[in-house]
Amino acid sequence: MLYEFRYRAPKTASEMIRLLDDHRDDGKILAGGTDLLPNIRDGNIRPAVVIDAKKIQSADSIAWSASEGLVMGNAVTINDVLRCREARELFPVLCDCARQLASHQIRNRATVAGNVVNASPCADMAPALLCLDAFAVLESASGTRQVPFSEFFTGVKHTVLKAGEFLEKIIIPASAAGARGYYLKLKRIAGHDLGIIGVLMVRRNNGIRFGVSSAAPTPVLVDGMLDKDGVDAAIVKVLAAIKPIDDIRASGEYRAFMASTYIRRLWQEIK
């Protein structure tokens, strides 16, 4: 479907804020475009203005410091994360989730910020950001605010982002460095298919956490567990926190069964 819109590419955050303030009702942000452009093509959304976030200075920067942690601009792609030495060495669970996202070609375009702002229940980057206590830095004409990802998702395709606000960067605190874990994702086919269920298990600070995708209206964080609690107790707690549904890809019952199966596998694998 052909559809005309105006294109703007701000060079600074202040220019981005001004454009978003002017187009609160009819503007959309372009990050990687892997969701936005197909939705425009299919006629699901019809923005008057598309505002490209990739041209902002340092938007594609990914940097580590012992004081601040891992800081990712809103144009950092999934493959940028996988190419980052500090991300691979200090935050391997982030990279485990990144490798499961779509195909190599899509990962060249898709951004971490776009993946979470799109707020799909099956967002692959969300489990890692939840388990690592990451937070979003949001900018608007009203100022800057920081929102932990545990509070970021509010429903299917909905977040705490307000009109005129954009996600400027994502920060994973230095205190989360070295967390051990692994992400298991079930797909209908090998390769880049959307997830039927995804489970990330992380061992950190003598505790155990799970990040679960495709099992509730939002990605889910389940924490507060210890080794001594045992795998059966962990399964009970995770199943109580998720709300898997029946859809074209799988039944809710099958999703719950596979979540339990993955928790058992992860419990044995991540020592």
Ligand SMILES: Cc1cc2nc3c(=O)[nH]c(=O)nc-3n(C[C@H](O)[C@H](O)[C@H](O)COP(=O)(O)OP(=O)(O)OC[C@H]3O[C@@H](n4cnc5c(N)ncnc54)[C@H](O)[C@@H]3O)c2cc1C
The other form holds:
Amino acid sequence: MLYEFRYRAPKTASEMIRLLDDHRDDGKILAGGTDLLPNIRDGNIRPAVVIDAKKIQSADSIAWSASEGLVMGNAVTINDVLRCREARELFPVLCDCARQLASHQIRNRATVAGNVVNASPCADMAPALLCLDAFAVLESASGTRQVPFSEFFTGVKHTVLKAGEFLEKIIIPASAAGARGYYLKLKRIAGHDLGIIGVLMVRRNNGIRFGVSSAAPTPVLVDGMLDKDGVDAAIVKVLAAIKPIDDIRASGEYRAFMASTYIRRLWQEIK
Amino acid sequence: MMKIKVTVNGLEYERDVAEHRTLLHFIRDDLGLSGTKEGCGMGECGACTVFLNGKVVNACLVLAAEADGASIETIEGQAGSFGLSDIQKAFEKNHAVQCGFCTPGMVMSVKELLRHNGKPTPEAIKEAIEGNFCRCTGYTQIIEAVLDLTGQGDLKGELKHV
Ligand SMILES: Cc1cc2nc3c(=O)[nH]c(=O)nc-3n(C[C@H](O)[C@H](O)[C@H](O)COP(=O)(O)OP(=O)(O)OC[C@H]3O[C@@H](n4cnc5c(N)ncnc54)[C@H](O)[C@@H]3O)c2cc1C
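Could I have the structure of this protein in the form predicted in complex with the named molecule, to go alongside the form predicted alone above?
To see the whole picture, the full complex is given below, headed by that same chain.
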């Protein structure tokens, strides 16, 4: 790393909050580093202090209970999710998104928390967290607050997180257990790549919903659909909710076209 | 600067490192273990793949400071006093090495795969080495090496050489 910074590794959440408070302007949280370190290397960000959030006690715990749901600490990695039996059995759509994120080595480091705080439009965990009514627990010197992911993303690389605040855990409520669906992610190559468009369709007792990535400034949730509305109505509704752009990976027109193709495929597949 | 203690290939090291130093540069330049390669430096190519506490990671995306107390395994730790490891032998036998730049990383990813899956399908092998780029040998020989090693040599004929 050409650029110099200091490294701190708090052992408790309160120590973390104190450090963050001291470094509101020049501190950056480090989770798996798979977004942060390339960004520092490229000179896009220049923190004076990098605060490692992985050494906080039990931050790497992923635990299921029927009362709380699936609780994931801030240091839980994508592969930790895939190794968790309850995650695989009760939240298959979470795992379907996880499996399609980056490469095996990256999945061993990348955290779910880092994926959502980084808030890229193509964040692959976001469609699942949106469709499963997950929420983030945020901690700061002024206390704790809970924010559902439907209100978490505010723009490209922007979230509701304030300076001095950190994401302590992500919770998927028990009521979302058993939701079924698949995530279709279009990439330029068969191997690991960021998405051109990603569509997750989820079926829950109360209806059908879609989580869409790489299609708008933020990941998008489109819910409130029923079988009897039919697939054409679903496509109209999703296309009205997304704003795909032209960039180096694809044109906006192609993204919209593939979004509707994927919706049609998923609609047939997930009965 | 900070002091870190790591175990690399079974040997303990205690060193002062700059806090912004990557684990990759620490391994290559401070410890002199140059078997681990630097390709892209951005987690794309996998040339720097090593084991960190029993899991493969891109050493270019880890700080040496984060590895304090950790156990690390690199390509230098693979061959024993009786010669190359089984994975290395299979790579050699199946012509899965040409320039050799991706090989250290490939061997690490294959080792992680075989720990969890004794008979991986060609599809599972492809997935395991998805984060390791090869730009000369071609992936087919690498996949064949793994099939051969896992007693599935009969599947080799089904792969296309490009
Ligand atoms: C080669 C490569 C391929 C990739 N492919 C994909 C892909 O296919 N799909 C995809 O979605 N992503 C992909 N990514 C991006 C990245 O791996 C993911 O977004 C990952 O989940 C980020 O998590 P992390 O733990 O590494 O975050 P970090 O890089 O450590 O952090 C990301 C951001 O979140 C902040 N942060 C982290 N944790 C917290 C916390 N607890 N509280 C507050 N702020 C926090 C950091 O300060 C930083 O700004 C790829 C990256 C690489 C290098």
